[in-house]
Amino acid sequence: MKRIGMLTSGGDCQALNAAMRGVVKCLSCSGEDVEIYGFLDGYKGLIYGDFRMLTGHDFAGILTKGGTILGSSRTPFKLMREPDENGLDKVEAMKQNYYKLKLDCLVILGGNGTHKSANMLREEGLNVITLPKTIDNDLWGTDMTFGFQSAVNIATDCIDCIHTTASSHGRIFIVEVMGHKVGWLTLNAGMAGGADIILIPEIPYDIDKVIKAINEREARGSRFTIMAVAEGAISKEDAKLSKKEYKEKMKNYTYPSVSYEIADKIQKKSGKEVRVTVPGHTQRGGSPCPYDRVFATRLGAEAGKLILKGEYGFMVGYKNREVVKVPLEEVAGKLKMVSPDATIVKEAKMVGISFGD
């Protein structure tokens, strides 16, 4: 008999659903008695032993669900190893639920910062394995996350939406899209929906080029403008600063985001009439897509495997189009960026689209 817990982190996103069903699939397929105990609400259901056991009619129909049937919140790394309110020590704590319910392994669904804490509990002798969830894309170790190219069709849908608008009054509109530390999401979206401007948080922007790349289109005949801005873009000037000196200006900020800031900026400057669309979670929401749903599929299936097998310590991720098993000390910490020099970067700048730089 194989207990297994399990448990989604950190912010939702499309496919978590489909990804554990993938594993229970497996492990109900290979003819091995299990049971599914899920954690719910994150890890505050691993810390307070909040859980309920999973029958096959729990995964019976979430393929195609979006959200997590297990709920999830934001439980931070940097707050693990310190006691709640009551004084209880959070990581002692999941370590006695995870024995109490004599668990063979913890299945860990999120980002990087519940692979921080996953990896934690690693060290601290729990059999873990995780599947890497994120719209963001940015998990090492792994060349795509699930959930990423349903947010990208969102994101893309809405660029789309917003070009005929935008034709229609000959304005410049900004679309500012979920990234921000990283952005693969912005970038990949904004290809996708023939973004004129791309700003990204790895690329900081030069107002003035920005406005120079707008005017370059219209003396070319061109009525607006689309601008794909991560939530995370960030100025010459602001990338310059410290960090301690970057908090301490953020403190007096008005705006209510970056693209606000652009629009006013590039308003003030040119005098152009500037829109500011932001489709802020709903690039989390709905059901996934088709490639999600096979991808987290895949994924869960051979985290499966590797629980019948005994194989503990590692992410399941996809690098040259295969999955693989990537030991979680290797994963746990570290971002996945957009180098200013990828080549999706170089070739985007081939087709004439400007990152402000």
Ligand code: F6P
Second form
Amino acid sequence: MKRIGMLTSGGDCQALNAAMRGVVKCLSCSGEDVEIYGFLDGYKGLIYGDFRMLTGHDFAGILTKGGTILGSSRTPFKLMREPDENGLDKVEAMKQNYYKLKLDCLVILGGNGTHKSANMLREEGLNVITLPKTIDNDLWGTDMTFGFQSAVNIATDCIDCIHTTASSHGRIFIVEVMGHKVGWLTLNAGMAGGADIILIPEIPYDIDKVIKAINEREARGSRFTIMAVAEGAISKEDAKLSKKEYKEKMKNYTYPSVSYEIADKIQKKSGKEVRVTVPGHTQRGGSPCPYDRVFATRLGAEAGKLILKGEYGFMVGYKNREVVKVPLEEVAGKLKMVSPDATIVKEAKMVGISFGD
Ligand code: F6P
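Starting from the form predicted on its own shown above, please give the structure in the form predicted together with this ligand.
After this comes the whole thing, all chains and molecules, with the earlier chain placed first.
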């Protein structure tokens, strides 16, 4: 008999359900007797003992369902060691619930912050297996996270739709893409959508170079320009500021987001009108794409295999087209960013995409 606790933490994304289904199906197909404790709303459920007993039926028909059947929430890692408003020690509470329910292990699905907390629980002596989810694809130790390809599809669809309007009206458009502090999503959706300019956090932009790229397009007879801008895009000047200076500057920031600032700068410097579209959370929504369904099922199945073997303390990731187990301590606290020297960036430049650098 295996007693498994499961939770999904942080921002949701597509294929969370598919991954959990993969774990549970693998365990039940093995013939092993399993009890599943689904903790609700991320780490909160584990802290406050808020869980639901789940059976195979709960995982039937959810392969294609977006969101998470367990609910999710953000419980910042930096607050984990701070008592809650009633003085409860969150880490101790999680351990007590784990031991009270006599769990064999926790299966934790999440992104960067979630992995830091999962690693902390491992250090505290709990058996933990994690699965890498996030539309940002910024988790260290895996080439791919589930949710990412689905989000690329949605952001690309958005750019495609804007393309037709931009070409009809001969306009400059910015599509602002999620991705937090990294540019994977913007880079991939931008290339897939045929964006002319792609701005990502890893390659700080020079607004004059951005305007130059627009002017050059116009000189070549192009009626419109599509820009894919990451929500974390940053100018060369701002990138030079220290963390403290940048924080200070942001106190007086009046734009709704970075794209509006870039649009305003272009307009003021060149007189050209720029429209902004922000698909926002739609990028995390809806049904997972086929790639993510297969990918999450594979990772889930491999997590099930590790549980059956009693191998804990790993994230199930993907390296060089193989599903691999990566020690949690190697993953926690590290960001996987786009290298400005990556071949994909060079290839994008070879086909004329400007990064404003
Ligand atoms: O990490 C996923 C993500 O969607 C990021 O791309 C984005 O910056 C952030 O979450 C938004 O978070 P929230 O849903 O809490 O607004």
